[in-house]
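This document opens with one chain alone, in structure tokens, the form predicted on its own.
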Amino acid sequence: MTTTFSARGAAPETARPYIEQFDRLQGELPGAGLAWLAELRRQGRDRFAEIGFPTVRNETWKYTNLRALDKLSFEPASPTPRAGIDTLPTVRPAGAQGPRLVFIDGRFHAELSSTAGLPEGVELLSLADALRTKPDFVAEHLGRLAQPDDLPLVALNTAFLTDGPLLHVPQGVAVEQPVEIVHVTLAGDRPSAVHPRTLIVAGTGARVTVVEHHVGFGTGADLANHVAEVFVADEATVRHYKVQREGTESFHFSHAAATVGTNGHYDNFILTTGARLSRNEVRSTLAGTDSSTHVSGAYMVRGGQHCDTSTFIDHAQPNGTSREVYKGAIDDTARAVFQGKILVRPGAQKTDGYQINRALLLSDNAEIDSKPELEIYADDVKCSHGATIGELDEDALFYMRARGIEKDQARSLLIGAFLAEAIEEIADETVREAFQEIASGWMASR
């Protein structure tokens, strides 16, 4: 097959192994036969051939290099069998059942999941079979927030995607237990790359708290690039908590888009303490007037880690209200970013904003880039921003040691009470737990 490129010039050097890749698969992938989805496709195809990755000559990636990207040949996954995984990830007591979709390389495992405990109604389905069965919903709403334009890694995800969950909540039906998705990874020899795309869609009134698992075995490399589209309606609301926990060679990269409507609320929350480079990206629009959300997250980093979280929240109605918190612990030669963004658009009165981003290095090598930043076209506002960065409190540690703690546990203890500040602003107590005993086994094994 002869490649082509955009009108607009040849592709970038590390855009055109994807691009001929795209250009040999694109008829095996699910829903090949749908001319809508081929035309989103080739969309995100083309806008990738023309910007390639992203570099830090743009502005919104000047503190995360993907250098490292240009050394490695990732080839699409292909599906892996079940390969001798016993044991997954939950938030659930131990031996409690409820709804899950297990993904393994980027491909849904039926046997492992389960839509046990869904209210009469809900819909949890893979997005490879919502293709077949009820393409006009998924025409509905793939691509709707999560556009490729300026977004790299999103054009390569719609150019790329394959599967991943699909969670409609109807009108008016709360799910009360939480909905788990596991993504897992099983980086081998070959470096590989998944793509998956999410879908949730919560109707007027309905409720319904989502966890994402990111989890990664073996110790190759491996690059997943996964993209969210929340949609929440009127009086609705959805919480979405994530933790990553991807393999110590892994290129972790999300993007999350919701929009909010009137009255409804959307939370989200990330852990991440797992992959090479990694970099998180929310955006959150209150699309109504009195909606709100609550974006916040803890990262725990070590090594030659790389950390990215960003934030994009867009009031663009009245009477809107945004709460930020992230903290962050670094250790070693690790590198954290945060960049955080409230636009306030004209006619947006009444809006309260507030963000904080807080630091911890934990060794003289360690660092962190923090960029908080407001834009303001509406002059009935109230919004805050800042961000702190600092060391452990040495008179603090003095006073435990003095009553005969010793060193290591006084500095996790003090590093366990400075994170916790973050992990409790999830909403949801079973996953506020199991979240804080993941960033205990965190500081159990520096």
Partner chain sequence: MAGTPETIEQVRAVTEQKYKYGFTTDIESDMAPKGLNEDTVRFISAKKEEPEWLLEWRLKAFRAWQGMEEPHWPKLNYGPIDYQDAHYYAAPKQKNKPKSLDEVDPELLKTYEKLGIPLREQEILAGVEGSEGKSPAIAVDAVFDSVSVATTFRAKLEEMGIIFCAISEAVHKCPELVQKYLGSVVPYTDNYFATLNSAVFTDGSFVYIPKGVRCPMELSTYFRINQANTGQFERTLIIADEGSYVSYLEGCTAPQRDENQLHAAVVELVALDDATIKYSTVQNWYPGNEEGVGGIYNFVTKRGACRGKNSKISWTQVETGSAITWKYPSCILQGDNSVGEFYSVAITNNRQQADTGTKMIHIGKNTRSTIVSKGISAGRADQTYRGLVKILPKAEGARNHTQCDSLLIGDQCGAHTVPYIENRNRSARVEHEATTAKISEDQLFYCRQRGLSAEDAVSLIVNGFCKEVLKELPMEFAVEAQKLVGISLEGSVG
Given for the second form:
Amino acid sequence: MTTTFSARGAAPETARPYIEQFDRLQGELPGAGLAWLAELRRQGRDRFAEIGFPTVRNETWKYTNLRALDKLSFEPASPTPRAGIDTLPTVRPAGAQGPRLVFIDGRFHAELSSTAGLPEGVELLSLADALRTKPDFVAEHLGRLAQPDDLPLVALNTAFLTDGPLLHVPQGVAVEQPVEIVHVTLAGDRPSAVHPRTLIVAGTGARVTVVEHHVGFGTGADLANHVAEVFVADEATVRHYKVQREGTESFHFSHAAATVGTNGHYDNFILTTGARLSRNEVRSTLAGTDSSTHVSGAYMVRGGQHCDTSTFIDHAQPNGTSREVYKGAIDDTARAVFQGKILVRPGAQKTDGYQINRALLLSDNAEIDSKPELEIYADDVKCSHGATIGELDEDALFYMRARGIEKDQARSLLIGAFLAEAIEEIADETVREAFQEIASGWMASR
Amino acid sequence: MAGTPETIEQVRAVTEQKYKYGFTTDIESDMAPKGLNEDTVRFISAKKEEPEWLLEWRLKAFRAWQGMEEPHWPKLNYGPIDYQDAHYYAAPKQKNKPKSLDEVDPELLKTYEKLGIPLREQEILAGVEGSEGKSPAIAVDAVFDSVSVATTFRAKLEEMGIIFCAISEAVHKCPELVQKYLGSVVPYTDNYFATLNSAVFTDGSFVYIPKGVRCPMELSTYFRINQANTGQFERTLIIADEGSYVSYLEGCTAPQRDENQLHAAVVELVALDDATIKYSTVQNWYPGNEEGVGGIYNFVTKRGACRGKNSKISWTQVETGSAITWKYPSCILQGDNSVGEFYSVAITNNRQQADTGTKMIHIGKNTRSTIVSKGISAGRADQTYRGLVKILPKAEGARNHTQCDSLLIGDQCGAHTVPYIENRNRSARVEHEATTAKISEDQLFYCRQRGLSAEDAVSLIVNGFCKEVLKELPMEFAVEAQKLVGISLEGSVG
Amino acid sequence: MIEIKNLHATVDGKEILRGIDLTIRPGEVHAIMGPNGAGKSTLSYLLAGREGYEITEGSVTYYGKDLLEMEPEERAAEGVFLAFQYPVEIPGVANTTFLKVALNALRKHRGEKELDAMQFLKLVREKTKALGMSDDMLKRAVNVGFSGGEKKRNESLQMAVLEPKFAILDETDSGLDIDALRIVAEGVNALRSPERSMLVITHYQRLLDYIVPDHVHVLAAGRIVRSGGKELAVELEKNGYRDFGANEAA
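The form predicted together with the partner chain is what I need now, so please give it after the form predicted on its own.
Every component of the complex follows; first up is the chain already shown.
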């Protein structure tokens, strides 16, 4: 079903520094005493040693070249004091409090975090803490959805995973307030790497909205390699939103793997404006019948940014619905990549799959590569995908200017309207408005 | 239990109807010994009395091929191909090169008659005069195993300066054209199968349309694999000089055999300023039986270069045959305002597999391309549309529209769509749409309520689904193709 | 003659028809009226041979043959025609092609010579004109992009061309404005003949003002609960279906 990486004989050069680091540091990583975790880490390490960073020769990485990583030697980020962070990003109105976990350079900061307002029974804590206080629960979920086999970065994360949020919403509980997760990178002089792991577990009929903020302060290079595993039980709903505004020297990778039970629902939306190079992988598996997933996003890149979105919707059971709406604006010499695959497995009848990626090129040197893909093994299905690429509608631009709107403003308005179609996909109103504002801010700073 | 003569007859009638081109012609053949090495290449070149440069070119290709790996990226499953276990040259024995059709072996003429391809010009003309429309005559080049056995209407075409002959003949007749263009669109290093073809190609058609000439009739090549254990490697080269027009048709069949036979052809098209080439294929190689035994492995490289401004290349294909199809007829749109088109119907039934599509490479300004692909998968077949649309930075104002529709019949088959869209020009507009559907129970019932059998209903609905593509075919072919659509899907509905 | 005897049928295990008895002689026009969910459409689909219905009891004899044993296309060949409540769209297949293939299938079954393109076109043009349809509709794909009225007219055209022995009109009036209804009804009336029987299925009496039936039956909860002449339709229009144990559905 997926592209398999073939081991290329001796350990790839690119993997070596990371393997050496791991072998040196493994005793200091969280949960060091847990045998099952040590085994999991070892699997990740061995797999990464075998395949190293992906190259463009690999079909799923055809359009994203990681050669730039070779020139930098990333060290694991060391604990940082909370230097100079006054305001943390939020979707809440100014002054409003709510559940939030804050991670700075991959480390949990309890003094900035809060579990206020969570209903009884809901657990929100750092993974490192959870490995001490409830290791069995973690063991039950960690590594179940994100397998390192054909995912080199997941393998690397599995070896090094340090901390990250754990959210457990028990059966039947609805969390009304969005749960915010803030990841801050304070890139300093030395290139540093973090490998956070997120676990979201929603029990039968549970409902929760999670908003991830990824921000960077500082100008140095850093590598953020996130993996999230999301368990959506029968009848449960998880809305998982993310905004990535890291610094211009950051490398940002994330892999979100979700599994959705019968009548369950999983939403994923990613807004990207940051990082020098980013890749967001989203895998949503409709493992129960009558389940649904909406996986969408908006990306706005400029300068020499590179932004890759790769989604994989796995329709494993009948009567599933999936919907994907992506929109992008690409300026200067930036490059965007969209790869979206819909798989309909044998027997997944009455599947309804829809996917669209629309991109606007705003400069002569911008580039977009799009690869929407359908792989279908059931006959009673309705699947479609589409991709369009173009520039701003000149007629609309002229019309607006003829009505007295300045050219730049007219362009911004049109780009805004274009991107808004994707942002409209966000079901939560608070989040939708906050994300809309971020998008407008990007346009205003053009 | 012994079958009565009637039952045996009935069974035969049924089987033959399924693939009615499955017969073999009993004819003595001149063959190269089995196996593939430099001697094989030299043997073929010598048989064709080729000039030194061509032999050298073949040998370069062969050496390159030895260092290449068979590609395994397509979504195709098949056992290893033993390239040493085949004859790379097979030609019907003839005393000398026939000067006219009267000297052609009557067995051969009969074969083409049976296939419905008349080679006698007078018969074709008689047929044309008798028919109601004013459809033009068709000139045919018949390729039997490794050689071209007859080309019709040559004299008439020559009057206009059109060269239409076997490529082996063109090498002698107009060496400068062949040398200039052979390998200029598909270089001998291009890909595993094209490189193999460059080393061992045996025959194929050559067409040259001079400046400003509109070819007055359809040119057609009919390919037939007859011998067992042979591979067919034909090479076709079509050059349309400035302001010319040609419509070219290609048909293929092969006998029903239990082993797989390799067909690795190369087609190169060159369109200069203001020239148009329309290339239509109805590919009906033997697909193997219901269980997937036998059938042709069809690995074909087809590419056209729109070299000149305002030039146009249009590919239309109806792919119903072959056990395996690997084929991406492509257009390199170099000339400003040039146009590339790809219209495809691919039907896979039983155990057939097809990985097919196109590449549209936009280089020149205001280049336009259209892709319409209709894939029908039935039985236990698997089919993939794979296509690339690439817009290079200088392709100001380029346009592409792609429509890929798949139809699945039954729940054991697969249909996949893998488009690659790479755009590096902001003023380009690229649109891609793909859908997957099935024949609804309602449609079937509606047709049957009006008196159509289930099979006729499927055939009708599928033909409707393919209409956009079928209408691109020249009239004579369109009718054949419609029937073929029905036959290919026989047994696909319970 | 069509004889339906004690017909019981279930869909997904739910009994929809609970013993229908009905005899239709050549030349007769019968109307079946009833509230929504009474089983009207089930009866029409069942007679035409659609899958998905299980016949648990009873029989349908069609001119001496067991209708229920026949495939849908055999029934069509024997002259059974269903004018669909929701005519189906078939993209890419021209209306003329569809009609020609259907007509020639029937002619072949009857041992008649198949019509060539010219003969067929002549025939179909006549019928088209009579129904006030444009030639343009013939060229378009079967029912694709047709308005509700056009679809129903297209059904009448097919009926006129195929000349069935037994026509079932399933809610032919639904989705039609009064002018379209009149045209369609005139088309149907023009086909009335001593050899042809019709079964008109409708919720409202209004269609029966135009296609006047010989007999009217009320179908409720899977049974014919009352039969009478055309005056029964008028009575129903006045009193609704309440008397028959069913709610007057919208």
